[in-house]
Amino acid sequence: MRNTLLILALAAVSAISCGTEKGKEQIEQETAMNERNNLELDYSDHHSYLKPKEAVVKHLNWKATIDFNQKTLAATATYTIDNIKGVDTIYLDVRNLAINKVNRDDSQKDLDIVVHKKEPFLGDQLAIPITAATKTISINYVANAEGADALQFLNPVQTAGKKHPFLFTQSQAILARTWLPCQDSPGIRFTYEAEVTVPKELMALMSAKNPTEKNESGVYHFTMDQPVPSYLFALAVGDLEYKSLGKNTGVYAEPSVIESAAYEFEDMQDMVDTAETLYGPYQWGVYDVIVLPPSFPFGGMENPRLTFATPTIIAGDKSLTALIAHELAHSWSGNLVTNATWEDIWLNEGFTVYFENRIMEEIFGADFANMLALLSYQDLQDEIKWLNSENRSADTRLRVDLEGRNPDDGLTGIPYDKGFFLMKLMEETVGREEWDNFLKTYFDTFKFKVMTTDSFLDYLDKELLSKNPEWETTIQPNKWIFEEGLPENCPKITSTKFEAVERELTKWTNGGKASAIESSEWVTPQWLHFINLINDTLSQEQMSELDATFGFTQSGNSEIKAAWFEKVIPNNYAGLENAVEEFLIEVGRRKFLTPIYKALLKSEGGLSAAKAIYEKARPNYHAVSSESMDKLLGYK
């Protein structure tokens, strides 16, 4: 309903208005039933057995103790809902936990545990049976590593200090119900506090406040204040030093890794203060992130207070830290205001990819920002070839239909680029001044709570795009988010740097010699522009020219080198199997791992080589990542 938010608004200034008739109280208590009036009207989740219009819960009480020789996670988790309905039962979603008992505190008994299987991906749906005057409901259960998708129990010489066991969550987007019992929404937000015991040489860490060194204990305890989703509901357990970095910022690491981390991310408090000017304080108190060993999944994790990242961001040269300005952007867009649904997940990564943009535009400038825009835009025009050549065409829509799908299936690089450019064109065509104000506001009115596109919608239209008819005709949003490809209004960016790389590669192609080639200023969005340009279809005596003068196969930063795997594996570059195959089984972070084994199965012999290297890798892998992998390689 694409009028919710307007009348919402008029509701909340005619309470304002009649305030000295009403009272404060009575007030507070409309605006709240009117807040979940919002949550009922506008959306239904396809991906959670929740029925947010009668019950939700709003806080997690958590007491878990982790055991790494069983790699088990022991919990009991305790809610306080919100029976909006006076219903007598309350739905959550789990999926392959193993429950001991269910409690709830107007009630001396241990309840009846109903469970209704459901879809496999999405697991089952848990019944808990409440009262009117039921506050607190309880769960006592088990999550263990081969069932929880979501948790990832490593050996010690799986780390980086090969010592001690390590443990990690990755709960997007809907893996947070295997190891924890929850309505598993993005549009169901709740705060926490946790009770986690843990080993006593190791330290825990949550998407929480945490604690900056261990204690004698091994029991840490943790509070978020503001409301999250359960997709930002973390845990990470480990051997790990912290070191400040600036007045809100820090990093985790394994004593190892903790000071070429310092290092890498030593201008992320720049990068907040940054991020404040533009568009308004940071929520969340602080800013840090943890290194994680190399088998997590993704570039990096949004969670609330402390980003999860790879090890393969740490190049020695700070140039792969887009990566924390994106992580960083998202303390805004996705985790202050949050998309409703996973099909509106537009609204978090387009935002996230442009802000991200503008803070490294102002720490590093216009023609670095340039750069990766138009990085951006390549991968755009790769990802959607490859959707249409899988005749998967209708997700490149923005907002795309994942009814009876995984929601994984929308995590492609539709929403974060197609939507970086349509950011890109709001900005272009309105003005960046009216942009900026039009954003800061967003935020601002929105923190805290759910978004879906119709009603961002309905708020642009009446926000920005209603004071100048032509803004409308000149963007066209309905056509970005609604049909397929990629539009003809696509915002044109020019790089002189990469103008430069494109000279040198054609003398290089033109029979130059690679040593020849100027590249001594060259940073990595240049060196990613070359490899990207150079033929397809390179001799052994190309491949190893270059390889002999830039150093790519044994290059120390993982993108470049992942970049020029991928452009010579299907060529049968000699000599390069022992390189793959290390890179392979190290690094489980699926941004890698697809484009890698998909360059496998071009190359001769490839389906057979590919496997051979996976049954090897597999077991490093997250569940996020070998689900991906087993379905390319038809791995049974």
Ligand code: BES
Given for the second form:
Amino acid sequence: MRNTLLILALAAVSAISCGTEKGKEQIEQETAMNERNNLELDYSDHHSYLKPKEAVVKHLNWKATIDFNQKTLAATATYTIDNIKGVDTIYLDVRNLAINKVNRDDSQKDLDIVVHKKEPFLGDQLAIPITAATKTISINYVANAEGADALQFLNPVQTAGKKHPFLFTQSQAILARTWLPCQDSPGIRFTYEAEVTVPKELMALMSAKNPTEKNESGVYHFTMDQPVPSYLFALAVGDLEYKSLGKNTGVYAEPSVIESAAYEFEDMQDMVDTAETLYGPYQWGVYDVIVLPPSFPFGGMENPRLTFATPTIIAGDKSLTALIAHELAHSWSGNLVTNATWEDIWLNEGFTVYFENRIMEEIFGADFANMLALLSYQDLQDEIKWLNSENRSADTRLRVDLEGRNPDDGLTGIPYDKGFFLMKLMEETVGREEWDNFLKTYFDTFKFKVMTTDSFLDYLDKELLSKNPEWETTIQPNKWIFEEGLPENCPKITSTKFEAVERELTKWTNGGKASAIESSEWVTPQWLHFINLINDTLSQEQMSELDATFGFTQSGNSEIKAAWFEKVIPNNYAGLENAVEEFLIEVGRRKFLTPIYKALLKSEGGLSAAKAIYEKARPNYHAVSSESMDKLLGYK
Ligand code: BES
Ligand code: ZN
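I've shown you the form predicted alone. Could you give me the structure of the form predicted together with this ligand?
Let us now look at the entire complex, which starts with that chain.
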């Protein structure tokens, strides 16, 4: 499927565009102008207490020590600030932090800070007195496992190696404030440097320039010279090894996982090169991935220079690496051009799903990308149905209203899949070449800047739609963005590969043998389509015939396994209780947990069965997942 000519061309382009990393000065010059522009944009973020137009943090110097016995992180954060308006107070967001001491460069004594108590999920507003002369402030504080929802301290049994503890963070959307007092709004960017002390047998990594080897002292140094928003501040500590995958790509994992991870991600350099050819230079120097233990609550998280990933994408056959393409794509849509608030998250996720699909098309071919698009379409239909049934139709708009709500509420399939289809509609309407040029210029124009839905629409109109009056009426972007449901002009996808699956399934449903299903050429999306189409009223014999023939329960492919369990439960397929339970205890990825627990809840006697499993599983989950499951199972 691979297009050799194209790959050769890509290699030539990337050899020129990627190489030496940018100098600090160049980055500073490039970003200074953009930051000034950020402050001119008029928007307010319901999820942060800072006043960015008065005084902002520009740089962070962070010194932290990780204590695995106490499960604490003790740190001193020194902030270089810009007191834009010469105000007497700077505001930071904090949640559940024990603040010991606050100091200032232009004053000898400890400062009296005021903590304004606010909403529990938003945390508190920290008010620090400053003067027009203040250059730096510093805060000494402690975060602990209990209060810091971003952190997950893992016991050795929860790791692959079972010998050493592990720690990882997850800051998006508003959890950075649980381990760092910060201006926790995605439009505010700062550079950082850090010194992190960890037990000697472990290595620390951040969303920054990283070590590739352990050192004797357990003290690690980091710099991030490009300004990043707080939600991309990240740390992982564990028994880790590094393996290079190409000129600016590599992978980190526990020793027992590193080889399989390196094999699975063999196409990563190709993905980076392809992405650069599509939408311009990769701006972050290196692109590495760290494979975390299975309790990581997401598939992936696009921390700059170091994507955090679930081990459940290691299937042994590279079939789940669209997730890497997705997190890589965020290096443009999200990390470079950033949603101003969590109400604009479709600008991050919708663009990224589209970009991901384009990378997959280049590397694995149009048929494959098309299947992923069709799965996305089916997810979108299901999601809209479900949101409507929950009286949440308003959340089917791309631009969501999250005032007074947790930004996590906006994290449905809508920004992803509806966002993707709007991008696809624009591509189909204006033509791929025009559309690609538009996107490339968009990323370049707004790099290191913030984007609101309104400013995107202005730009779209000015740079693209105004060129042809028909485009606006064909696309109707306002309808997509501000109205509920799925507009009728949504692109239709067909896939001959999926049609083949449907034919085979029909033959079987009509009494054919499972062994007669012609599936030897099927790839993962086809298997997922097959399982998704199985109905909920099969007999035990039919279920066991499928399982015996295709080995779904034993599958090394977590997506296939999770989709299968979603059918095992409503079909009351006996004997798999333990397999389902084991999966729910080991894996903390919310995308898998939600549908499986939902299926349990719907089944007879399901609530008590779900609760019995959850009681055992909950201690293994990160707060992101346990919060959601607490709600789902009626604990909150
Ligand atoms: N940035 C998101 C994860 C996220 C979003 C965390 C909002 C917290 C708040 C990440 O890029 C993502 O979308 N992950 C998906 C990957 C998938 C769509 C390929 C996931 O984890 O499932
Ligand atoms: Zn994403």
